[in-house]
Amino acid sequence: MSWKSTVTDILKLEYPILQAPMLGVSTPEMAAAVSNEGGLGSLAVGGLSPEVTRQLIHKTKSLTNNPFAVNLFAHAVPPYTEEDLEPMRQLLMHLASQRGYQLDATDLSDFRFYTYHDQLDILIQEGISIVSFTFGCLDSTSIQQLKNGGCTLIGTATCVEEALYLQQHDIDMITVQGIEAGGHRGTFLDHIPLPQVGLFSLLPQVKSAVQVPCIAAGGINSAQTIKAAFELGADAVQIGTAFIGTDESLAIASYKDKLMAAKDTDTTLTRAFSGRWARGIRNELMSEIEKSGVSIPPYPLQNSMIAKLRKLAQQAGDSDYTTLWAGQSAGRTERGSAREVFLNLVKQYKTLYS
């Protein structure tokens, strides 16, 4: 068997396996562990300040000499007033008080938002060779700036129309995200209904429509699912949930426990935590927000409003009041190091061909 593909050739990898960027969960240590073993680690910096972005890049560089991707969010910040946020602000303070957490209005207002435009110069200065992004497409000037520096760009699509859009904007590779995937949906075209296409239906359609390499994402967590993705035309696979339970993950212990106990029906799509559709394990805070009837502000407003409550819950080990992003294969998550998880997937895949 051969692991070689257009993705391994272009990105200089030994294995066509990418660790998914998971903001708030993945770390420089996780990215470096995967990159050091010949896969592609991903550093999630979407929405972070330029200073923190540089610090995380430096930390990752200190841990690996191999390529790693830096992942950006390509969204716009919608116009709003503080009055627009007041109903959700009152709801969150009420829920926090009932749960025993102290929140006040100053924790839920006057936010500072960072976009990829604030981070671009740092990526260029640091010589980042692989940039992935989601929630949209980078603007043409930014695309050209990154490409002038020899950067390979990887966009995210959840339907054929989005994939074609990315190809038309000169994006080098496309992560094809099926509905099974955990975390935020990469959907970005507003004139179409929310794409909810399963990976095994979506991947062949995208492969037939575009001429750039495709990376399969969604529900992939075993040798069998990796093989199935390759047979459907994937040039590489991206795996996220399988790494949430690792030692390098920032996920709290109770989050990891919920993953390992999860059944196939335990995850759902919600806008409750961030204002964008995302897949996670249902918990009390999700249910309380959804049943409240209060309008959920769009991303990143809701995401910022809920940040302090989420942090307090994480400090308390409270998995019912924080985000539990997870894909539909969450129940097969295992503990161990990121290196062990990655190498076990490689070993299992090799066994299929022995």
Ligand SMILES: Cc1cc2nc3c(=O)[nH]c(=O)nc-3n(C[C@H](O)[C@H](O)[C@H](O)COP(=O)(O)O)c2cc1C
Second form
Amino acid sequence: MSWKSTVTDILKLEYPILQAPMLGVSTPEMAAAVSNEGGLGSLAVGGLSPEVTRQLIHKTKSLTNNPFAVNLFAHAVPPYTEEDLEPMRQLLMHLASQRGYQLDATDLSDFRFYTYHDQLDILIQEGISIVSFTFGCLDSTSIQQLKNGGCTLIGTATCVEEALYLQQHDIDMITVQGIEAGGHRGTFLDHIPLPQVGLFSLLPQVKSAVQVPCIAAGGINSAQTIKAAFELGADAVQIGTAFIGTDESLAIASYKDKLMAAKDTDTTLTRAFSGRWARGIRNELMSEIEKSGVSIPPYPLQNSMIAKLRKLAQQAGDSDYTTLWAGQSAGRTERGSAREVFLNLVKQYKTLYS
Ligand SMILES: Cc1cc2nc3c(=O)[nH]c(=O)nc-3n(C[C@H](O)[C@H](O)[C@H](O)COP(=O)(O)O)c2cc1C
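Show the form predicted together with the ligand, please, because up to now only the form predicted on its own has appeared in this conversation.
Everything in the complex follows now, all chains and molecules, and the chain you saw is the first one.
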């Protein structure tokens, strides 16, 4: 079977395999390792400052001459008042002190929100040729600006209507994200109740609705799951959780251990950590926030409020008080370098299907 597809042709790849952008976990080293082997590495910069965005792009460029994608968040920041946030602030202060972490009020209020508008000029100046995004669709001016620079755009859809929306807005490729996927749902059409469609059902439906190439995401972590995605019409696959255990990942050791031990039922969807629905391994902080009954502020407010506590927990190696984003196939995560994990997948695939 040939690895060639519209995605490999357009993006100039050897293999139609993308390493998923994973903010907080993926790194320039991970993205470069995959790009260097002929896949597409992704650099996650959603919500980061322009300075950090530029640094990460420079770092990735210093590690690979091959194309890589830069991934943005296309969300709006909702209006809010300090009173809206106060109950959650109190809860997080209480949970932190119970656990022995020192947090003060400024840790939960002193935040600055960056959107893709703050990052766009940098991507254009840096000549980024592939931009992927999630949580919405870029506005038409930004789409035009990026396209004028020859950029290929990849949006994320979790249902057919979102895929059609992206196609109508001139997006070149669509990441079709099944409910199995780790991390945040890319969902963005508010009038539809949270789409929870499995990749087996979603992919063929999106494929028959749109004409643009589709990249399958969610639960893919082996030659067999890659093959299944191709059989269902995928033009490429995007793999996230399988790279969390790699040497290049920022995940702390106890997060990697939990991944490897995870059973099929250990992940769940939650809004507790960020205010947006996301899939991760259930832990104590998630359960405490959910059972508190305190209203969870919308993304990115909750995400910013919890950031310091998450950081303290990570420094302490405490996997019960940080986010453990992971997909439903988490339990089969392998350790090793990103290069090894990537090449193993390619090798297994060639052995089974060539
Ligand atoms: C730790 C983690 C962080 C993620 N962060 C992002 C992100 O920054 N941008 C994005 O578009 N998707 C993000 N995702 C979703 C992935 O792009 C992808 O849809 C998902 O990993 C595919 O499912 P899998 O984890 O089962 O392979 C993240 C996923 C994980 C597991």
